[in-house]
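One chain comes next, on its own, written out as structure tokens in the form predicted alone.
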Amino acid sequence: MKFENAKWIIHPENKLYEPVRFSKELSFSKPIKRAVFNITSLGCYYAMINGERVGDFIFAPGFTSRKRVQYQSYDVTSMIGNNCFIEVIISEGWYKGKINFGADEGGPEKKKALIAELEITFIDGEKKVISTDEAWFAQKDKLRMAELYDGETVDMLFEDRRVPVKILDHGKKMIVKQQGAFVKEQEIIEPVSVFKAPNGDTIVDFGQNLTGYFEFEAMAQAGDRVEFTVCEELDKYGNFYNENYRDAKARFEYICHEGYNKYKPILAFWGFRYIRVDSFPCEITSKNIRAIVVHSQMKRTGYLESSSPLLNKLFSNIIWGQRGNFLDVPTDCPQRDERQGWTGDATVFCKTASYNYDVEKFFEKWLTDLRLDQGEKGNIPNIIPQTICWDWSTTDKTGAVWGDSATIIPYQMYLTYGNRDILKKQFSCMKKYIGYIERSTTAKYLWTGCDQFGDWLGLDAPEGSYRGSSNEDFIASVFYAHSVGIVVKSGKILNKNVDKYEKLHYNINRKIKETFKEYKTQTECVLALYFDVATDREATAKSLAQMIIDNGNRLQTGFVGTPFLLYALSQNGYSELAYDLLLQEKFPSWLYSVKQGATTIWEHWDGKNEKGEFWSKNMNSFNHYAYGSVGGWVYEEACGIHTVEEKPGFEEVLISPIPTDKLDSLSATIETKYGKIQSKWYHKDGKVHYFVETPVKSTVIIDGKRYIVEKGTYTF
């Protein structure tokens, strides 16, 4: 049993936001065959043995439901000698502090703490376990402050004496083995420029909005200061701007020791493109500072490429948006005082995410937290993991789409990876969620009378509202039907009796068609078409097309309508209009932000207008991946790579591309467990040419003609 004799240890003072360094000195009189270090913490830890970092998991032990904490096991055999000095620095991390404000209130169980054990196997076969206990020491660290929203403060001149630790009376039942993907350093980005802003500030530009931190080098005198503040965008004059970070200070402060200083933060991260150099002991250049990109370990599996440079930049922005927000949990944004696992964002993006990267392990862990944090009534908190500062676990504050993460995401993981086990683990959660809707609605067979997010950030929102003008009861009822349909499909896959849900699904669809016969917004038309509840598909598609044309071939949809907008068009005879929207360069559009210099996906279509003015100080992220869900349409419709429900995980594939004269070429590639799937079309000599590569049996549809092909490459 792991940690059987280990105890939770804390610093006697344990001040909020003040990191603590725990330590233990060991010596061994005989040679060691193997050494394994098991460790976890309440808070984030940074562990060292003999001054060398243990492992490469950044921000361990990860962000989980407060009902569990993961532990990690590291093989440290090569790090252990006759003398061994273990050190572990701990900060509040996700466990406490501003990202979980309120967590610092209450009893002793809320203190940041360490539990660890070193398992030693000697050459002669003897085994020994050294555990955290009263014999360990604690001290305040040179890392004087570490807070996820505010940053780090380091004083290399600070010294503190070691004192005996205190024991924290805290249970161990919540300690579980590491489930999620490790968060790791991924790449280094050099500055593209260091310049003086019009107001005189020195600014470092990395050319890419990213999530991570930086590393600097400097010769200095003792007491010299390094001070940085970060931002995503410059204002219309070219000056530093980060009011959109709200209360997150996004600062880094460092007091130098004499001589050569080299440092990178260890327990803080930022979302940023620019650094304002508030203080530096020498000239700062592209040679003495670099950015380090950090995100969960994920294998890149999807690639999109076209003949349009602007469209290719959009594809790049979608990838960077995912990289910036898949940091242990699918966050809404990485920069401001939020960085939470908003379920709605993850729901609409999960398909595109699963094509871009292998996110199976990433979502398995997050869905486990979703199950654990599901409310007693069956409601799904709007953020996962559930935090104290955003507590919906005991309320009825579950919104459609946000709550439907309980069904949509596990089923998408099944489709993309063929992972039946995810459905098995989530099935009870799915049913409880449906039960919650049944009990909370005010109209049988619809979802009405509940507080909803609606078509969040829809451009047709009334003045002063973030919610689009689409009927919220209609949106909720459509997703109610969709989730029940997923329960039916999942139950059949798992050989469960789902007669009850089949009847419910039929009745919900019938009731929707009886109740909602007119669609007054783009989003209402989109949902009616995509989820097949339109009373007259042809008329609804025509109405949607006319709304778009009347708006200058531009969309008005928000978080709910946008992911399905192009599907609703291309699947109902309006593929050319779908391409018009994809390639639209005027506001509002995907390429508008690209032309404005975006390097990630924006939260708002008009996060920054053509005059360089910002939409809002309050809620204006420039790294918010939800609208990047358009990538799913490019993979599936434009290039035509579809999963087959009866043969999930790309065991079989349907390939049915939709070309256009508006592009010279378009290509999509997805690496699956069976091999590479590629679908490409291009114009040459007045004809459209198609290239298909498939590792499995596939159905290929070209210009309405159906071909059944085996593994291989084909041209049409």
Ligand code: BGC
Given for the second form:
Amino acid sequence: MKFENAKWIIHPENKLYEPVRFSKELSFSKPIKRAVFNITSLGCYYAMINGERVGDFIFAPGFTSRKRVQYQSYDVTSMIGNNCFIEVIISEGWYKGKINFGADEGGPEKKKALIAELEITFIDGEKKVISTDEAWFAQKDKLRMAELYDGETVDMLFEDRRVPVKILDHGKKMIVKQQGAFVKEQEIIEPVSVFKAPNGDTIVDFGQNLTGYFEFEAMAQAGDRVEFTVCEELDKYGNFYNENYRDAKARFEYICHEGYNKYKPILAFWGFRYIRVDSFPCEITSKNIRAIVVHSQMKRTGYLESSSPLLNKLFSNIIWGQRGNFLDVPTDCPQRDERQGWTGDATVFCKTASYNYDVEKFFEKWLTDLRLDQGEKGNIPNIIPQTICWDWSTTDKTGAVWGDSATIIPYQMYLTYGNRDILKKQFSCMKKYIGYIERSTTAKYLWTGCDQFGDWLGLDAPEGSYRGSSNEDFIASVFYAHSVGIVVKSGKILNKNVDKYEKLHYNINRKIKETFKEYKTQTECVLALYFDVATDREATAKSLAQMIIDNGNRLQTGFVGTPFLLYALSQNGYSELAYDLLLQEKFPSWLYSVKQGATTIWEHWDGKNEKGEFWSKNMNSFNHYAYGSVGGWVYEEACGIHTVEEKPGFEEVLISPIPTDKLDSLSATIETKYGKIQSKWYHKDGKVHYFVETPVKSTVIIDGKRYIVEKGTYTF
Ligand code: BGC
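Please supply the coordinates for the form predicted together with beta-D-glucopyranose, as a counterpart to the form predicted alone shown previously.
Okay, now the whole complex, with that chain kicking things off.
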């Protein structure tokens, strides 16, 4: 059993946001064959043996439900000699950091803590385990402050004496094996420029809004200071602007030692494109500072490419939106005082995410946390993992779409990766969630009368509201039906009896059609069409098209309508209008943000207006992936690569591209378990040419003609 004799240890003072360094010196009198270091913490740790970092998992042990904490095992054989000095620095991280909004600060026993053991096997076969206990030491660290929202403060001149640790009585049942993908450093980005802003500030521009940290080098005198503040956007005058970070200080402060200083933060991350250099001991140039991109380890699998540079930039922004927000959990944004696992955002983006990258392991872990944090009544907290401040586990608040993460995400993992196991693990959570809706609604067979997020950030929102004006009972009921539909399909896949849910599904659909006969907004039309509850499909599609045309070929949809908008058009005879929206450059549109210089996906269509003025400082992230869900449409409809429900995971494929004259070419590639799928179309000599590569048996539909093809490459 792991950690059998290990004890949780803390610094006797254990002050909030003040990192602690634990240490233990060991020496061995005979040669070692193998050494394994098992470790976890309440808070994030950075471990070293003989001064060298152990492993490359950044922000270990990760962000999980408070009901569990993952431990990691590192093979450290090569790091150990006769002497071994173990040091571990710990900060509050997600466990007690401000992400909990200061809730429940409690005494020292409620803050960061470490538990670890070193398993040694000697060459002669003897085994020994050295565990954290009373004989370890604690001290305050040169890292004086580390907090995910606020940043890091380092004092290289600081020294503290070691004191014996205190033991924390915390139990060990919640310690589980590492389940998620490791968060790792992914890429180094050099500055594109270092310049003086009109107001005199020195600014480093990395040319890309990214998530991670930076590394600098400087010759300094002891006591010289390095001070940085970060931002995503410059204001209309070209000056530094980070009011949209709200209460996240997003700072870095460092007191130099004498001579050569080289440092990169270890227990904080920032979402940023620019660094304002508030203090630096020498001239800062593109040679002595660089950015380091950090996110969960996931293999890139999807690629989109077109003949339009603007569209290609949008595709790149979608990828960067994912890279910036898949940091152990799918976050809403990486910069302001939020960075929570908002379920709705993940729900609408999970399909695109699963084509762009292999996120099977990533979501498997997060869905386990969703299961663990599901409320007693079956409700799904709107953020997973549940942080202390927003305790939705016992209250009734679950928004439609946000709560439907419980059904939609596991089912998407099934479709993209053929993972039946996820369905099996999540099935009872799905059913409990349906039970919650059944009990909380005010009208049988609908989901009504509950507090909802509605079509979040829809542009048709009444003045001063974040919620678009689409009927919230309609939205909730449609997703209720959709989730019950997923329970039916999942149950059948798992050989369960789902008669009850089939009846329920039938009744909800019937009741929706009886109750909601008119669709007054773009999002209402979109949902009626996409989820097949429109009383008159043709008329609804026509009215959606008319609303868009009347709005100057422009959308008005928010988080709920947008992911399905182009599908609702292209699947109902309006693919040209879908392309008009995709290629629209005027506000509001995807390419509007690109033309405004976006390098990621914005939270708001109107994050920044044409004059370069910001929408608000309150909720204005420039790295929020939800609207990047349009990538899904490009893979599936425009290039036509569809999963087949009966043969999930791309065991079979349906390829039915929709070309347009508005683009010269468009191509999508997905690396699947079976190999590479590519669908490309292009115009040449007045004709549309198609290229298809498939690793498996596929149905290809071109111009309404159906071809059944085996593995291979084809042109049409
Ligand atoms: C987040 C969103 C989230 C929403 C829900 C916001 O603060 O940033 O992305 O889904 O709240 O209301």
